[in-house]
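Only one chain is given next, in structure tokens, and it is the form predicted alone.
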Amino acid sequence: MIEEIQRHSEALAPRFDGYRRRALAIGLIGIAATVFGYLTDHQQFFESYLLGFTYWVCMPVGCLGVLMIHHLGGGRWGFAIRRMLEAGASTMPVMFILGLPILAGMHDLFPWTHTEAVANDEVLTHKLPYLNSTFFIIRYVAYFAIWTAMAMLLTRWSVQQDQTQETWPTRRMQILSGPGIVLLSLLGTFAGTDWLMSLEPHWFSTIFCAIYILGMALMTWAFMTLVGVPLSKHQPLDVLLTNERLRDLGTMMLGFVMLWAYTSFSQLLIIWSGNLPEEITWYYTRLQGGWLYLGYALIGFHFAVPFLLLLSSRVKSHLRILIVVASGLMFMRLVDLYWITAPAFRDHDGGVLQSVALTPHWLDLAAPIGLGGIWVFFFFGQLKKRPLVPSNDPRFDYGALAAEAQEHGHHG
């Protein structure tokens, strides 16, 4: 059985190579356009690059989180997508490198890096022990160092479990995953504060980073669906990624769509009812002019439409609809982050955000496309390194899998 899995996995290598070539071509075109944007509009380059980075960093971090959930809870859905989750989590060093321009452009992005602004602002002076350039860089390195270490350990132990009948590798993965999820959430909270909330350092929300972390998980489920549906037509995943398992992915997307909507509405309700000037100004900008219609789009296409479609098991059984919903959610996650980041760079007057027009820039698409192409290239590079189905896991019934594979082959 193990040899058969290995053989079928190797047979998919040319397909993965094709995906990689297309992703690299798209990524290089996007990066070239982004570099051109840097030469023509220095400020806009860093704004759009931050959007692309905070979008794509969600993938390895989200994959790591879902992978640890699988190790703790088990479930056949996890065995079906474990290799994809491991491949995504293994790209953490890639995102560390791709995020370095953010460190180079700190002065263009974050107002708390301006010494004169901090000196004349009591709030920024109070936050200086945390919001300073040196500590920001240290935290950035620490986030990726810890995330990468956890991803490497889980991947290494998974490979070791493939090679032995002993259960200690699985036990180690379970032991790490419990505190690992807590640590991942804690670091994600600090990262969301650093990269997004500190764009407007006068504003704060205790729910904001939870919304960002939930968005990471939602992106992961959507991406697993987009990759899993095509792979479900090929061995060895055809007997694991059945329609029932793919519906499970749709159910997971539904759950996190609801959680994202609940936390987002809770933040709006609490801030709006409190009506404090230092809090309400964040929404004031984003609920004026074109930004308001963008907010309506988020309500409609980030929540209402996918909620109604994913609520029905019959609808989720149609794989084309599932792919459309997953693709739509991936795009709406980018729209949501644009709605969060772009208004932060508009004009200020006396520390109060003013109503500004919605003016998208072509770099807001070029930067995410470029970074995304590079990330997908490395993702499929990691995916082709190992068999697509884990072996020797004590929690999985490989006898039943072999019987299903035999039956599938008989009817196929």
Contents of the next structure:
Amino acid sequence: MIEEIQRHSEALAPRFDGYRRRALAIGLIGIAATVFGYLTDHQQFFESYLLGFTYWVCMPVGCLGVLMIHHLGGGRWGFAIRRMLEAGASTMPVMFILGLPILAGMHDLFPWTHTEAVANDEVLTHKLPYLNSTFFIIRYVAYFAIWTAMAMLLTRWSVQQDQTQETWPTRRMQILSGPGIVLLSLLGTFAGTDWLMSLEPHWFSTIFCAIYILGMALMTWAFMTLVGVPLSKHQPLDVLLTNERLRDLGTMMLGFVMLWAYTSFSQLLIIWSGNLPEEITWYYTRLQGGWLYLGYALIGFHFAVPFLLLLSSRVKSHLRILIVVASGLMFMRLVDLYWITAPAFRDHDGGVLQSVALTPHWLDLAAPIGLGGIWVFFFFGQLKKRPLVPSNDPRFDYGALAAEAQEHGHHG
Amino acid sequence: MNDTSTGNGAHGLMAEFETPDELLAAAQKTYGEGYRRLDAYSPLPVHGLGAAIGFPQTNIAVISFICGVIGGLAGFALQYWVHMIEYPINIGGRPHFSGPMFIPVTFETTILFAAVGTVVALIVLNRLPQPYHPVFNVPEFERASQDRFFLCVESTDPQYETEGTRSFLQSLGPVKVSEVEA
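Now that you have shown the form predicted alone, what about the form predicted in complex with its partner chain?
Next comes the full complex, and the chain you just saw is listed first.
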């Protein structure tokens, strides 16, 4: 059976190479445009680059999180997408390197790096032990070190399980995933605080990073759907990634759309009803002018429309609708992050009620597209490396599944 | 024993099986034979059994959805009426129409109406309460809630014919086939 899976998986390599070529071409064009943007406008470059980075870093981290959920909970959907999740998590070092420009641009992005401004600001002086450049860089390295280590261990054990009938690799993956998911949530909280919340260092919200982490998982479900639908038409995933499993991915998207809406709205409700000067400024800026309409767009297309479409199991069994919803959600994640980050740069002093103009820059699209192309290129590179279906997992028998599907095929 | 072959007076014929797989296979064969007035009884959910006896897709989800929408609108309207028309009151300087503050109650009434509507619809669509049902006339049927699986072909089926149906059900290898008195 393993040989057969291997053979079918290898047969898909040309298809993956095709995806890689296209992704690389798009990525290089995007990066070239972004570099051109750097030469013309430093400040805008770093702002857009941070958007692209905080967007695409969601993929490897989200894949790692969903992979751990799969190891802890089981379920056939997980076996269907495990190799894709592992491929996604394995791209962690790529995102580490792609994020280095953020460290170079710290001074342009984060107000707490301005020493003289911090010295005159009592609040920021108090936050100095955490919000300082050295510790920021140390934390950046630490997040990626731990994420990469966990991703590598899970991937290696998964490959080892392919080669042995004994169950110790599965056991190890489960043992790591329990504490791992706790650690991942903590790291995600710190990373979200560093990269997003500290853009306005006076402002704080305890649920903010939960929104970011849930967004990572939502993006992962959406991306798995986009990759899974075409793969479900080919061996070896055709018998595993059935329409029911793809519908499961839709159900997961529904769940995380609701979670995103729930946490995002909770943050708004608490801050809006509290109406405290140190909190409300964040929303004040974002609920003025064009930003307000962007906010309505988030309610509509990050929540209402996908929620209503995914609610009905009949609607979400149409693969085309699933693809549209997944693509839409991928895009709305970017809009959400834009709505979070961009006003911060136009309201750098914080703590002041201020209206700012919604002035999107072409770099806000070029940078995410460039980074995305590069990331997708490496993703399919990783996906090519291993058979697309895990073997020997004690909870899952691909052979029986394939035999059953074949039998049904003969009847039908 | 009645000798009419049309099954007049009987509710139908019931075959008893020992495992869910046997029941599922029997249900599929019976449906495949052309019988449509079928019902299956099992102490545990059997995946695919509903489809096997041709149980129609119910519109309970649509009912839940509509009830939820009504509940949401009602909850929002109630708050609008209270805060804007009937008793406008200044709460901490917030506007009378405080959109975000209306959402939690709107959410709750959505859930409440959807849940109550679903339960009521479930009772009505299942034609409950039903103090009498003929299948309980078969003594073995009490094990339907314990460890036995039953398939009942009802006499209203156009293809129903006491002896023919009985021998067909026998061919499925049940523990027993019993006639269900109406």
